[in-house]
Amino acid sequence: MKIPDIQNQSDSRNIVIDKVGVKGLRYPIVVEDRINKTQHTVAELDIYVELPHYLRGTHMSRFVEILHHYHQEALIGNLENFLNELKDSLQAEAAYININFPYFISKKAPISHISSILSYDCEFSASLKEEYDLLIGVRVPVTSLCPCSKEISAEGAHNQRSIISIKARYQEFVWLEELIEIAESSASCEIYSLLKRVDEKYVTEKAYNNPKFVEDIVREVTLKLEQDDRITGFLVESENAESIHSHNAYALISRLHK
């Protein structure tokens, strides 16, 4: 008995679907680690193709099937090959993959020098149409202290945890750690997983003496990225979870156009 292939039926509506595929697929990956050479982590993958106007549907199982071809290899180093295979198998003009994963770095507290592990949300976003394109990204938690609050208050100033997001396109290799360091150095103070009292005093005073608006943060990150000849395009965002408002403060600068 031949099982019908419903997805492969023709479609007469003449509408291309920009992206169709699978989302939220959890998968083990290996990424390059500046200190330890490699790091094993678990990613959440979104994988899509462009669906031609003449096909009713795509073959969802092939996304996972093709992904498994790269299970024993370094998927991150073979993203272009993976997308090429996806395009060929699914008769697609374009293919996409977004890989989001936690990346762990050991950090020493600033005064006590006690080590602890901090997690950063990172991503690789690759596409293949006429050309292959890859963006790497980091989301970095930091502290920001409000310059206005410090200026107008007789005592203290409000601060908050902020998230700095950087997405970068490069022509020579860039470490995730480098983008994280750029973000942390552009905030009022970086954060740590473990602080003793002497460390807490240090980070509190450092933030107080280094107030930053979200506008200051994205501009400082931009200046640092523009000075790096390896980076050919980027997008930077800063979002403050305001401690005295019910809304967040936000700023964005994009240099992603080719």
Contents of the next structure:
Number of protein chains: 4
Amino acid sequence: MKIPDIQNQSDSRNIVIDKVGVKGLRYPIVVEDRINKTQHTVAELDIYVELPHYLRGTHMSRFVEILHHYHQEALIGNLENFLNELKDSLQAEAAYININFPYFISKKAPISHISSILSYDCEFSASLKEEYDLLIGVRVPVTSLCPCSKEISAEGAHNQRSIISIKARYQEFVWLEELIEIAESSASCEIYSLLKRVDEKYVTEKAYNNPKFVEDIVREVTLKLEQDDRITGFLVESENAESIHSHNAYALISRLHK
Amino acid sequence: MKIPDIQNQSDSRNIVIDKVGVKGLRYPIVVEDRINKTQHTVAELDIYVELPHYLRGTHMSRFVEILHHYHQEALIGNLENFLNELKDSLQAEAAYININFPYFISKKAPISHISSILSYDCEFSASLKEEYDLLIGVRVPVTSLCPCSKEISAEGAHNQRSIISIKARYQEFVWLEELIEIAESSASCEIYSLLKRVDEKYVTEKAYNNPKFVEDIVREVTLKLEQDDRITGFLVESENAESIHSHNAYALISRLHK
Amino acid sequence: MKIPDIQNQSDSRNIVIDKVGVKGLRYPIVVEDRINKTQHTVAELDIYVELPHYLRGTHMSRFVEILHHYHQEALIGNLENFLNELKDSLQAEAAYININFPYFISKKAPISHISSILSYDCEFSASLKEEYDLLIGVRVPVTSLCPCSKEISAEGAHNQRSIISIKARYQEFVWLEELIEIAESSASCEIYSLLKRVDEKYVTEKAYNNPKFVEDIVREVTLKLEQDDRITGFLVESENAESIHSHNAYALISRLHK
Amino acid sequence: MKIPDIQNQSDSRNIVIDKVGVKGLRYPIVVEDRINKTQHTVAELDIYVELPHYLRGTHMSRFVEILHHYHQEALIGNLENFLNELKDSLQAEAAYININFPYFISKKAPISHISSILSYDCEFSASLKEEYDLLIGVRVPVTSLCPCSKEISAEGAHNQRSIISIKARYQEFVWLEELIEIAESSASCEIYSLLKRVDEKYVTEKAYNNPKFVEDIVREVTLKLEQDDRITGFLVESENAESIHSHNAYALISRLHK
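Follow the form predicted on its own with the form predicted in complex with a further copy of the same chain, if you could.
Next comes the full complex, and the chain you just saw is listed first.
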């Protein structure tokens, strides 16, 4: 039986489609881990190509088929090959993949030194047009404590959970763990899943002695990223879930298009 | 043209369906407002009936049709009539409606007395089986400050945004505003959209002088609800977005089925 | 009592912050309605300014204070004034506001002509740097039916709910309703909250006779927007919740930066 | 240094707290896999205890500490031991854990037999009061095709992605895969991540020849669960993302408390 290939029809509307493909595909992956070599996790994938003006449709089954060519353990180390194969298979001028996943790190509490595991939402975002481009990203939960509230109040200071996001482009390899450390060291205090009372005393006092506005956080991250010669572009955001409001405080610095 | 009525076919599987209907229908509504008499807002509706064992399907278009009989301003005041009409139209033994909506209240900052608007997610949940039953619900953002962190630390105390949820059944009318006040007065401090520096000093110090565990919050709400003779059943939750963790602290007390 | 102004401290890090402000502020608004003149709805607001390198922080309370200067009914018609006031008050080179809200339109079913209300997520996104810029946006639920599935199958064709998103910049006023009509007329069939059986027959057959790939949808919207002289830039997306997969099909065409 | 234990203070309000603990804790886990023996995935955990009336607070750090006693590979096989240790450590009358995680199954396309991976949101929900109780749950994406739309239309029929949810209590071991098969066999057609054209023809025609209302789906699942002697209680839901509406169709049958 011959089954017609409708997607392969020619298209006379003469319109290139910037991105077309699959979105929200969940897939188990293995990522490199600075301590344990590898880590199993679960990703959500968006995979797109640019569609030439003369084709009516792309072949979405090939996106998933090519993905399965890369055994789940090999995908992350072969993103450029994956995008190349996608471009060739689909006669595309450009190909894109976004990979979002939780990444787990074992941390020791600051005083008791008891270990616990904290998760960070991370991202690889790769594209291949004339050149290959890769952005890596982390979203890091931290504590922020308000300098104004501390200064004007007789006692105490409002503080809250904040999320610091960093996306970075590099010319020499950078670990996700390194971006996470940059974020954590730029907040009022870092966060742990397990804190005994001696640790809770420590993080409370550390945050109180280390107040940061949302503006301070993104500027401190920026200073650190600018001083790292491996990093060639970045975007920093901080979003603070203000404990005294029901809206958030937010700041963004972009050095992606320098 | 005669169009067949498939839903109306008889069903031999002999299984009552507890709830069947429409979910996630967005609809503009008008609700009663203690200060301004009425308030326009936007609701998400779930509407269900119990389906008798002898019918293959319900008629979902009638759910929306009957909803439109109740001009948007009249729905909330006529929930029992609405459910009665639904039961009759669909040969149902029971009918249900959940109405979720943001509700806005103008609040004055504690010292500067500048007004601003805060939103609260509210809910009406009505059912009609042999008897009519109505639960009203509020979700109230507040500040909680940790008593342990305060006690053990030289200075400061971790605090965070928390959401206190109350669902209540009453025998005499209770305003949403009354449940909101019960929640706000049971936290370390209430929340405002607009705070000048004098106000920020006040709320910081008030929270510091009024530390509450998640357990304290649900117990204080419980005491107040038990002392109100109009209220015949309730469920209280508090979820605190811990500023020192990336998970939440949570507590629940249910007195719905007493 | 003199309360220190910490935000107003000078900053020596010499880093401009691209955007800083409040995010996720909920606020009741009134928008223009082509049929009913005005419509009450509920918005979520993000409001930012650019922070000069010499200031440590912005004054977030002023964002909400200036918002309240604009009585809720006047905000949408005065976005440029609002941004100007914000820039002046905060010594900023740029100011931004995003306003996201559900917008309701009463629609008549295609054959029975019974009216019902459908909601569309809409957006105003305004910025003021040297010049004022406004993007308006709509997210439109529609039905898409797969041309390939129809062609290769003996009977039937898979179809699904899709969301077509349009953001547009204009030089002459364009109604949200006009963008919605462009989206609905580019799908396999438009969507209604209430359909009687005669209507369900109509929309089923219309979609079957009008198959569209996700690629067809964004190209047809593009053709219509390019033919409208009032529109000077746009971005179109379609995301189809494929009924035969658990991931989505997605396409994007951007003509924003031409 | 002696650090005071505030949570351990006695409480005079005389109110038992039904549930108190941690919510939204992300944690890597290993689950049993019928084909591959084990599978690495990522869970979100809620862990609660009942708090006696005489204690002011629970010790939340112990929840995470006890969790870490169970090496990640052993947790799922030791839920009753975990809850017992939690009860003892926290002087609690009851303990609870909910574990939500994506679970991946490799499936062969129906005609081409090409393999691809599909993810299912699964759940273990365990409690220990006087007795140990375990519910296992699956959320299964499927295709549903409307019998009414098919019957009344000259050609075609609206269809959509639906989610069938099953929670079940058993007296003899039941695999997640078995509940998933019950759900998939009760829909118009099952779903795959990868379908070649021959497969797309097959699933389109299979769904068209197998129309199901949301009511049919929950009744067929119910019949199958009632016929399985291992299963002693269950709850079934189906939610269909109607392609002709922007709200969903929903049905629920509960046999949990029989």
